[in-house]
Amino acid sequence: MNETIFPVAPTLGERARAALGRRNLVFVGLMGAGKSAIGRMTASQLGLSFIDTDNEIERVSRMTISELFAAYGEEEFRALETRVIKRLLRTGPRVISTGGGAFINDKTRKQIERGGVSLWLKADLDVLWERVNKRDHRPLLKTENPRQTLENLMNQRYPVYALADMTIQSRDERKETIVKEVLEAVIEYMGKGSRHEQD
């Protein structure tokens, strides 16, 4: 007896993961627009590795980012953060996510252009003041008005976030969901014959 094998088709991470090549996939964004969450989710739908800039660069200094703004300042840690971000972009494909202000660098965001293609988790300001505001680790946020705080760096961040090769809306929806949209997006820019597209 003869039976048909029809092909399965690829599933929505394997077509993205076939798109992405050799290239990194980098998550740019605000501080609780989800870039941790969803990148691990993303991660794994593509079957790459997943790292989280901050983790690696506690790892490597022994330190937490808040113990290394309040012994260093910003403008070393930014240092610090450049030379890990610059590291992991050397090898790959691997899912990566950033700080609020690594994209914001423009050492960095050409690193990072350089090395792999950066989608932009964007948030409104009621989203991610409700995420942020259970946690109190955020030394950007130590102020007097951390709300206010938060919409300022949205201000100014913003316009540079929009420079991201992709942008998906990060809001109250199911995680699976907006992974879902982030790998239609990898798929979608990386077919348009992009400029990272693969020899």
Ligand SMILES: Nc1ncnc2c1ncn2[C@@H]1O[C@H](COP(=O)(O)OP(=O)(O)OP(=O)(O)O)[C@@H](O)[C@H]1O
The other form holds:
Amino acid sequence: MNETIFPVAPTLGERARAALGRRNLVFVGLMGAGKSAIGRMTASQLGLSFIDTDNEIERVSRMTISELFAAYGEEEFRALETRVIKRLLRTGPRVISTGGGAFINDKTRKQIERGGVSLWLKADLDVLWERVNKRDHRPLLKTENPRQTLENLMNQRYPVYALADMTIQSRDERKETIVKEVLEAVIEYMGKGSRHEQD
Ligand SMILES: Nc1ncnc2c1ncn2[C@@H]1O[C@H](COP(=O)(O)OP(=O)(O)OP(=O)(O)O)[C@@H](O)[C@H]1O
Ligand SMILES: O=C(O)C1=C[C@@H](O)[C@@H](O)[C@H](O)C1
Ligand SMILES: [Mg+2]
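Could the form predicted together with the ligand be given as well, to go with the form predicted alone?
Once more the chain from above appears, this time first in line as the rest of the complex follows.
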């Protein structure tokens, strides 16, 4: 019997994986933007491993983020975060979801610029608040008016997150849809005159 073999078109994930090459894909953005949830699903589509820097920091320090802030303060936490991210970028490629403040730190942001392509998951205050107000494990939001604190962080940080290579709006939409947009953005960014084109 004659068998006809049809060429199989690569999936969106496979095309994005090829476009990414040896680069890490690094998710940045505020608490609740979806970096962990969308990052994990994106990694699975790309066939890459996934790591969340907050989880990795908790693993290596054997302390929770809240405990680290309480025991050593934010500055020490940032120094640890910088070290952890540097190591993760060196041993990729992988998908890395960063803690909300990582990209704001100049040193960490420069590392990410060198070792990865960055994607800002941008979200409105209402979306973020809806997602973060259910849990109280975030030390920076342990204030009298956490919604206002979140808004202040948006005002301070959004100009810096805007330096990321790509931006995708995180909104009340199925996670699968956001992941698809992420993969399309990677293909477009890596293909069209990105600063990583020659890598
Ligand atoms: N598109 C979406 N639709 C519905 N829920 C979402 C969507 N994206 C994320 N979420 C949910 O919002 C919550 C916050 O998301 P996630 O933990 O991924 O945010 P994060 O950016 O990693 O926050 P943090 O910086 O605090 O770790 C989670 O419960 C997640 O499942
Ligand atoms: O936005 C921030 O500065 C933070 C976000 C979290 O992911 C944690 O990294 C920590 O709570 C600090
Ligand atoms: Mg997270």
